[in-house]
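Just one chain is shown here, as structure tokens, and it is the form predicted on its own.
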Amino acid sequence: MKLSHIAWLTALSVTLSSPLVYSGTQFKVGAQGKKNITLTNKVGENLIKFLSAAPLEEIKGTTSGISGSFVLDLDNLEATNGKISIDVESMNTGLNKRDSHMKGKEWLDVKKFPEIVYEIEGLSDIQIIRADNNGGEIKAMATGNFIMHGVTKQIKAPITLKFVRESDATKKRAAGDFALVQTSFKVALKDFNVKGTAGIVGSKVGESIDIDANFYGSTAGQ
């Protein structure tokens, strides 16, 4: 065998050998690294509205007992993770009577489940809308585990969040770079073994809950 082809041999089964490096997107903002976001309202209202259509009842709600912290990072987008979580005894429907029955033992029961959280998992079918060393935004699907009324079921959501670099006019609001992110998905009351009072699932209360989501946090904390 001729030297040369011992050489390509080599060079092949190194190559084979070695581990695929797959790089993620990057977000060039003028900036790099992993972006520690903790949601903070200075920054803006964190809020989440929820809709529970049924054939004989629209009801409407709100909450804004809302914490939490994710980590963007601008070197690889797809690997952004965090935890947000939702205080069930904050969600309002504006009837106290209501309130009370829904946060109850047949249907969230507060007392058991205080909290509804979703874990970030990571980002996928990410589109670069802008970016400049101001900042910028992206629309994306979110996959993460959605943990409520005691069952953990994987959701993924598409998101649209837009990063803003501090400057001297973000410093007027709050400290640090700002992150927001808007998201609207459904839950499926069932899948989360919420069954309410007889009768009540499917005539009154929707089968599933429409959630809109805003979330603003900033580099600086709360």
The other form holds:
Amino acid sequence: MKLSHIAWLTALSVTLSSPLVYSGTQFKVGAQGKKNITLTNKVGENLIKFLSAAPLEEIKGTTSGISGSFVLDLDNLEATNGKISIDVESMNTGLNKRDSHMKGKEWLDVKKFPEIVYEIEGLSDIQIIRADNNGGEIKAMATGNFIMHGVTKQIKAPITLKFVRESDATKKRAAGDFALVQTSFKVALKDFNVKGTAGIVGSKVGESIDIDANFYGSTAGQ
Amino acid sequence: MKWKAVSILSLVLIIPLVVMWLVQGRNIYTKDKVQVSTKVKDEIFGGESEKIEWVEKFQLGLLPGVDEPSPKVLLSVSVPSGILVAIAIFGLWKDKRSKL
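Same protein, different state: after the form predicted on its own, show the form predicted together with the partner chain.
Below is the whole assembly, all chains and molecules, this chain first.
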């Protein structure tokens, strides 16, 4: 075997034996590593608005019982993950009768399924809109499991994430670095086996519900 | 003649109910709360932050906003209108009988 062959084989074996290092999207905001963001109303009003548009009625509602946290990986945004929970009891449509129906057995069945959960598994299609030492903004597609009415379904949701590093201005609201996640997506009731009262879905309640959410959090926790 | 007047008055009383329903947003159900959104400029994140509150405000609907039997079922268009239509029909029937 020629010396050059040995050199090539050595180089090849070194290349194959070295671990494959995947480099994810970096968010260059003057900080590194994983940031554990906990949702808190001290940073901003955590709010989910939902809208059911049906031929006979348009129902607008909100929910305020939002909790959860997520890990924002500044060195690998794709690896961002977390869990956001909604207390079904806190859902409000402005009409007590309708709220009690919505939380009843034929609809969301709050006694059996008191929470709606979104488990974020990662981000894709990431676009860095802005990034500097004070923070930044990205747009991405979040992928995760949406759990409602005992049914788990993978849902992709477009998000805008703003990250603000701690400063004198942020300290007036709360400690830590801040994050705001905004998203809008649709949830089809039939996908989650929410059948409702016979004849109501499609006439008074929309077949899919529009969700519009703002999640505010801080690295300092609640 | 007295019963005919009662019938006409009953039917006329339905009109303000319907007008009130049209003005208050043509809701299917009577509501006692309304969503009020407050948007404030957010100096930290940019743009606006939104806060939504539910405030007490009566809005007349076609159907009552309660299920259980209570005087609140009258707070709708359908229930008082139904009663007024029944009075009107009864009045016309009585009027016809008195003429016989």
